[in-house]
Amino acid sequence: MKQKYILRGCVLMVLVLCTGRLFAADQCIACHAGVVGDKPSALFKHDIHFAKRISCADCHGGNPKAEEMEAAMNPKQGFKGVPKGDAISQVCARCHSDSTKMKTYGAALPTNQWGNLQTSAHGKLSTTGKEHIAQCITCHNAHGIVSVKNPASPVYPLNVVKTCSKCHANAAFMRTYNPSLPIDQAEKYRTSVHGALNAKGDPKPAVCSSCHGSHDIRTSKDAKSSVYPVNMPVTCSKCHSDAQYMAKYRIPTNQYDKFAKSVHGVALLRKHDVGAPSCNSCHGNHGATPPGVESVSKVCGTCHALNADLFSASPHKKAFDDRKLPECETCHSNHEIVTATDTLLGVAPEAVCSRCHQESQNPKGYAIAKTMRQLNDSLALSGSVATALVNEAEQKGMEVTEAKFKLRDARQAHLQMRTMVHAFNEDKFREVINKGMAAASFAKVEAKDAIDEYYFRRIGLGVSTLIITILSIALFLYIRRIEKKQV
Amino acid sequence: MMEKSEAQTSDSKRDFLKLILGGGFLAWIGAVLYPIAAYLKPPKQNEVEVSSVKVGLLKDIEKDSGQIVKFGNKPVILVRTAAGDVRAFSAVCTHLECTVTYRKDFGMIWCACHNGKYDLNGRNVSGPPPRPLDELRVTIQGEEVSIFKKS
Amino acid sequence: MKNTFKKIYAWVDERLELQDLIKFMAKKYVPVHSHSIWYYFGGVSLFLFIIQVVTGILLLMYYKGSEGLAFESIQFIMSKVAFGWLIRSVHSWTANLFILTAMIHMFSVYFEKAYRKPRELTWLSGMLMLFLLLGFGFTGYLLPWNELAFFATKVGTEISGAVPVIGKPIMEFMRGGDDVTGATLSRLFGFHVAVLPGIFTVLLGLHLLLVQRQGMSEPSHYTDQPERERKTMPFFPNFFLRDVLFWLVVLNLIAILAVFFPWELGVKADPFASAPAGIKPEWYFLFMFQTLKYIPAKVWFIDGEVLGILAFGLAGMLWMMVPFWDRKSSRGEQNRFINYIGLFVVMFIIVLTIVGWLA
């Protein structure tokens, strides 16, 4: 029996000599697991690195073959003990940033994690001044690291929120970094559609890292961040525009396409106006959920305050509430909100009023809608006539600053009228219209005067040319006469 | 007889030509002098619109109030804060160029078109305005308040 | 009525001896020949000068020569003052036509060799007036204080600053400082309305006096004819009335230009803005400007620009001195060389102006 063991031992020794090292021969595990029985070594046995036969010494240094503790854990043998601070991530990066090394372990993992981390908020900022905020082990654990796809991993989708909120829900910790940062993200997340599904064990809905990224997390104010307002729609659309991915949830996947065409989308995506609303402006970010009928006008009203105020005080408020119609969306739609034009108003087929105010059923509302549209059109018409006249006068080289000043007022009335329409009150509407009409007619008169002046100049020139021509001809004849006499 | 008539026609012709010459000359003088006389007549607005405007006396401007002043062909809003400071800004909203007004109830400069609000330093604080109002310089000499373009 | 006029005339005549003047004018004859037309360009230049004086004084009633007000005051003249647009456009158009007619007058005198003894002083005073005219153009161009004028003045004064030794002080004198500022405007305004008109009037008086004293020059192809074949016409009224007729036509032309092509004002100068592309001087400086561009940066060891300016200075000097070195013409002999130089200069100016215009 003993001989057999010796033989096996010999074979093992040969194997060790051949391959360089072997876990069975790893004295670290032998001691720490067997004799000391500490937690790290216990965890490490389930670690993916253990399975790949990576030794404790590969991270902690020392000589794993030495049986004596003094020799094995001798700093002269390169023993480092427990790496501290940034040194931790540097240890990981020795392999994880080296694609050739990673290949020898048969891993097809990316090798840019360490680089990404260094550009991220976690890798750039520091609260203590000694080390950066997050090391690899902060999220991935130190011993017992398993693949992301393994449900036991702290970065498995169902665990991510818990992992992140270890710090992000900790007021005392977050204060050391930025006292004004909220710490309720996880709490809000649980109220969101994403959070509810996640709690039910569905790994597909978005978790923290789906939107914020993993190693390369940047603050939302960083223009390169995936949650920077301009980038937000694309980030959301990664899932929400993927019909296959979303099939299970039976919701549309055209929101991004619609949004991109909308007035908000154009402002945000093409003009890069960060003041324009992004997905999260209406849906919330951590508590992402579609706003209900009740709250949609509040959502729009955060920016379009005056319109919302006027609407709330208007007769439509009650009518909409009774019929459970969403307030803004009923006329303006949701994702594909195009620039509101005058055609929305009135009873023409493309107008929205007549959807409810049909002539047969609601003649009064129909009549008012029609009148308001007519008022609007007459203001628009006199505005454009005045503008055309002013432009004509200007093209003729006339000075029309006064008229242009008044045109501003007419234009302002047109803009105000578009706001005032939300009061759905004919008198108030008329008031604004009349102000605009007065300004437009003043500009028209000024411009006409300028154009008259232009023609007056030409007539004046004609008259003086006539005078000079007659005078010249008379003079010419006179000279001829004199010279005839002299001859 | 013949000679005489010839002389007569020539005389009348000469008179006619001279008449035209004289009349034409007078008309020409008129055509030259009229524009000059009209030019020299003082125009309705007898000063060049310039880089400064006198608003009035300080005591006539209430505290916690604002007024629109015509500055050349652009509106300017002159605001007197509750503390008594006098400030002036371009009254053209930076969003869609409506004319802003002072709202006593907010203590802010407000644009009626889209509810844009500016604080009393001209900074856009809420609503759609993308940038602050341009500020003008206000000087008070004795009691006289004047607004100047910032150079 | 007629008697009253006669009485007034008699009253004035008694004191001023107008009769003598009329006799003098009546005795004055203008030679008639195939090139007589050139005689009219001197007269029309005089007429344009009168227009400039009148419209210039009118503009002064409203113009304000300071950095903050210059542009606005012209805007005011153009929009608020009745016929202000006309007065300004006439002043601007006439300025350009004036330089054109003065140049034609000068070249016609040159080719007819009218500068020969005894008219050297007439030529000199005329040349000096032409230079003053360019000065009028240069100083007047800045007065509206618009962008184009601002940068053209900047470039113009910079070029003079390139001349060694005296260039820098001249540039600072013109600019009233290191750079083109409000000080430059005040300075050039002063030159435009006081200094230059004063000198110009003195020279013009001298010029006219000499012309009246010496009479019209008779070119050699005229004097070569036998005495009885030489045609003449009385200066008064024949030539004078023709002059007036031409003036009327020119006045009408100016009115048409002013109405159909009102002089633009552009945008106000902003000293801190970057220069707009394609800054060009006025057309009468264009040929010099364009030539300076063609001269290489370094010729031998001299700076190209300096060389160009010196060459133009020298050429101008020689041109002005032509009565003194063209002895042959003064002796009444043919001097084709003069004609060749003149033709070359005319071609040079025309071609480079066109090239500069198109560039």
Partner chain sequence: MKNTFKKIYAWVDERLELQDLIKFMAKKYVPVHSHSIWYYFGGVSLFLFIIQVVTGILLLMYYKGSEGLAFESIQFIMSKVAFGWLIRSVHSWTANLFILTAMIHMFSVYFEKAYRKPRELTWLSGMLMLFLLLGFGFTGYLLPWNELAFFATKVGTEISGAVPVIGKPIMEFMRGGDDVTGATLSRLFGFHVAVLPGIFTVLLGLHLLLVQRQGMSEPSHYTDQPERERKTMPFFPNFFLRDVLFWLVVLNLIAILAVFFPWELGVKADPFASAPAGIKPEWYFLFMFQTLKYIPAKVWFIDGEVLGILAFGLAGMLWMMVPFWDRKSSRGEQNRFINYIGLFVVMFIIVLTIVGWLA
Second form
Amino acid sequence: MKQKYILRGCVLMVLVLCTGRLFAADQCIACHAGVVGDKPSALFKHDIHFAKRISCADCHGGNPKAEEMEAAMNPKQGFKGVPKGDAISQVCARCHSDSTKMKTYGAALPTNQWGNLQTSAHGKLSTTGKEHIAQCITCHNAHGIVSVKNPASPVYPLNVVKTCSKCHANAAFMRTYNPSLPIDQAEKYRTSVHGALNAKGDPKPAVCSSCHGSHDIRTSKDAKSSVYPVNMPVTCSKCHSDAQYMAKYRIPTNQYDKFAKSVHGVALLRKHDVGAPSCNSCHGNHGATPPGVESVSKVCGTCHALNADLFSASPHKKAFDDRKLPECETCHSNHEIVTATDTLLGVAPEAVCSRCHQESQNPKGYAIAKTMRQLNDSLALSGSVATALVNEAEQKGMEVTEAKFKLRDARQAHLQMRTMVHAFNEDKFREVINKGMAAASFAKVEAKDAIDEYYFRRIGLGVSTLIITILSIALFLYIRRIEKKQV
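Taking the form predicted in complex with the partner chain as the starting point, write out the structure of the form predicted on its own.
This part shows the chain on its own.
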């Protein structure tokens, strides 16, 4: 036990001696440390640069060995004083953009931060037009800079929201740059699952930099931004697809894989349709939270408004509420939503209706579901036959414009039928089906008439050709006979 305390004492003595030497060698520190209330020197003693034996003069210039203030701060000795504007970040970049220098200090930090900052949203010109919006010290402080892994750092996960909100929650400040940007992101964040855990001291849940990046932050409309709609699922999956990282939270880590195969994921990730929903479309962004049972349909209803209205007025609304079932999710799932097909309707084993409605259980619903599927199949068959006839007539060169228009009406009725399913009302459903059937029947009659006319024309042409041929032969023979008589 004594050896342990002796070892600790030796280490402490070495640190004191090293600090004393640094103070003795650097008159800037020695002088400023003697001034009562000198905040920069007090902070600098806890600075990572102080620990790396980097002196004040390395940033401010001057002669750190001169005892006289005039000599130490002589511009001829390279004294620059307090850097202003972009000169601040340029001073930082002298080391932080030089990989060789960084290695001499034993640092493995990336050396592209200044370059990233210049091309970022914060790299735009400030209102003065003479400097970038943000400098290195805006987020990291000027003196007292510590590692991002140090809980005292302004960019440590538990502090970064407060650091970002210094500007982003300041209405007057933000109005000068982009009045359209909200200033309540920090407040919303505190209401989210991420924010609640962060407030409890958990540094793992997402903070501003987790989603937006750090030095290379771009606007959400920039295709290179980590929060651009097409990139958002990958950004979320950095944490949510990491089983080891998410283990303590006991939630699934296969959401991204499911979403990528869904109708929404295919539209967003493969077809690059930025109008398709992403993770934050349903869960929110700064106020991210899992949609509750009652809110699922509200989330889906922001896009699928008519479907949501029909369901709300349907008999299933009360049944789902009584059983505390999520509305849209119960039939369509959540992350792995597939394209709605006719197989979802009816009483077959693969139909969603059959999950609750059986012939021996809920027979009324079972009968309606069966009837709706039969009506749907009748329209699909009628439309298929009509389409084949119209295509055949068109290939034969017949005019079928009116039939094609009616065929479009039949297809539209089929789409409307898929929406009307959510009303779970046989009469309303049958009304839509009847309109589609009428349109398909009209198209079939028109197409058949066109095909019949085509064959009538062909027969007429054949008969006409035969008559003309006979007359031609007869005329030829008659002319030959006359010629023979003349001879």
